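As structure tokens, one chain now follows by itself in the form predicted alone.
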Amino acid sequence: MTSIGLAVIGAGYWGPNLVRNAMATPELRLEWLCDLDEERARAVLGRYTTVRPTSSVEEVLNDPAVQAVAIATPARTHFDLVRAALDAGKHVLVEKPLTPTYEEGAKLVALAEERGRVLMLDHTFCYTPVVRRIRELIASGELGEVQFVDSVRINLGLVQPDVDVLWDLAPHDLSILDFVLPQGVTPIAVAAHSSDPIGAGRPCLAYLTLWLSSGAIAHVHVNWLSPTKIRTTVIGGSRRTIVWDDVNPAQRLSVYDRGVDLTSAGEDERRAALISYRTGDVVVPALPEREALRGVMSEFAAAIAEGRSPLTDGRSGLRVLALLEAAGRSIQNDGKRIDLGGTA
């Protein structure tokens, strides 16, 4: 198969990771690294002497050798850059979030469909072995019906200059939730609370509650101010429960055959129900250790070559934006529940 010509736009925090993984993906051929600071691009490229640095997006988009671009720039720049790339006939991989607003994201999704181009979100966690296994366990029915989700993503992090903690960290958890939930189960309402105890001018910690169409509930806690790093997700099912501890490589995923069973006391349903506690084995699945971004690059190349939607397409990015905007409206209304009305 002929390799796909790729340009990376943005040589800051995430750009070098895109460069490294693009160079390691046989289906891709990295042509350019574009950054407003061309010297920074040169420094990132280092030994990649066949890749050209530039500060001109126009030069990249006008190059017929470039069939696709990967964008790793601040969210406020995404709309203009993605639109320009799609208008130039390029396939696009873009960092989360897709855009700062749902309205802008919807325009890009429509434009990609109109142009017949792949628009993919770099929802990196969805390409980790652990999240892929969680998705399989839920889809196979091994967990039973999903009853609750509890996710914690906290650390002493960088207070971002242009986004709050919700827009910085919660897209990870929301995209994972979107990826692993059973088919037909979707969020129907959101409520959120946030705080800025250090006076940063934007929320530094937040709590989100999501009501799911199945009747289950999901909770997400994100925080820049915690002195310890915690990355845990618990997904409780009617048969088994998953615990994912992302900072514990020795036991990243545990599947517990433990839970609560409810049985009716006799034929008369009006009688008191009986609760029994099930205590079974704990299984720690063997998972390969591989860089998720390699999977992102491979999926991007495969979606282009096969003319199909990627696993994390533009519409998955829209669903995340719908939840973020609803959470923002809830915060502005003192944590009021916001019904999604079908936008997610």
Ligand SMILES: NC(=O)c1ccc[n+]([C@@H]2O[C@H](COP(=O)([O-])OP(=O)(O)OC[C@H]3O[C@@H](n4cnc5c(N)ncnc54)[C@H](O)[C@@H]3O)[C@@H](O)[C@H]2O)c1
The other form holds:
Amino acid sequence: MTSIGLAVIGAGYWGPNLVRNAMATPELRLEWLCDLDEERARAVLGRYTTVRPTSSVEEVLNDPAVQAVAIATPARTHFDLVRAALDAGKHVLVEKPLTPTYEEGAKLVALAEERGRVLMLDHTFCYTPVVRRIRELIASGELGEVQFVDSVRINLGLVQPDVDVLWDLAPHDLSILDFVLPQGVTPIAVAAHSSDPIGAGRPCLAYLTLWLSSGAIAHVHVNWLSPTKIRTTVIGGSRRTIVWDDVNPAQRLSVYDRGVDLTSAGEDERRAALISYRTGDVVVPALPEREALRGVMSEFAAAIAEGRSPLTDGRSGLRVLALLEAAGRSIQNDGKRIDLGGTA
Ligand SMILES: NC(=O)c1ccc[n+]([C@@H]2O[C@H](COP(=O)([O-])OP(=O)(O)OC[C@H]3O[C@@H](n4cnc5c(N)ncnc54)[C@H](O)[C@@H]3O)[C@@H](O)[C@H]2O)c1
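Next block: the form predicted together with the ligand, after the form predicted alone:
The complete assembly is shown below, putting the previous chain first.
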């Protein structure tokens, strides 16, 4: 199989990670690194490389040696860049969030389908061994029915110039949920609260509640202002409960056979209901340490080669946008519950 010619657009904070992982992926052949600031692109590439730096997106898109582009520029630029790349016949990997609005994202998804090109989201966490394992534990029924999800992603974060904390951090939690929830279980309503205690002009911390079609509730807390970094997700099931602590590599994932059961003794059910506590084993699955972006790049290359949708396709990006927009509407309405009406 011949390799796929790739250009990375954006050489800021995240772009160099795409460059490094593209270079380590044999199915991809990095041709260009493009940034408005060509010197930045040159500095990322270093001296000993055949990859060309440029500040011209046009030059990249006109190059027939480029079949695919990976876009790591700020969210506000995604719509124009992705559209131009698709119009030029390129396959596209784009950073989260897909676009700043659902409407724009939907146009891009339609355009990719019309052109028969791969449109993939870099929902990075979905390619981590830990999220893969969580997905398996849920799909195999080992957890039982998902009863609740509680996700905390807080640290001293970069206050972004163009997006609030929800649009910056919650795409991670929402794309993970989208990836791990059992088939047929989807969010049906959203409520969110946020605040901007430092006067940044946009929310710096937010609390998001999702009602799921199964009756379960998922909660996401994102915050740029926390002095300590907490990345913990608890997924409670009727049989087992998962605790994922992403800042503890020695015990990233724990599976607890511990929980609360309600048994009913018969006659007058309400009076005779018995609460029993299970205290079984805690299992810590062995997980490989593998950089998620390697998985992202391999999946992008495989989807192009096989002419199929990637695991995190444009539609998964759209489902995340639907939730983010609904959360924004809820914030504007003092935290009112917003029903999704089939958009997510
Ligand atoms: N998947 C993840 O875990 C993850 C982590 C961090 C950031 N991101 C995403 O990556 C994207 C970029 O974030 P960042 O923190 O690297 O931003 P950044 O501001 O550090 O870098 C963006 C770069 O893009 C360049 N650029 C802007 N417009 C351009 C254009 N039209 N053409 C060419 N270059 C252009 C800028 O010059 C800059 O160097 C965002 O969508 C962000 O959400 C994803």
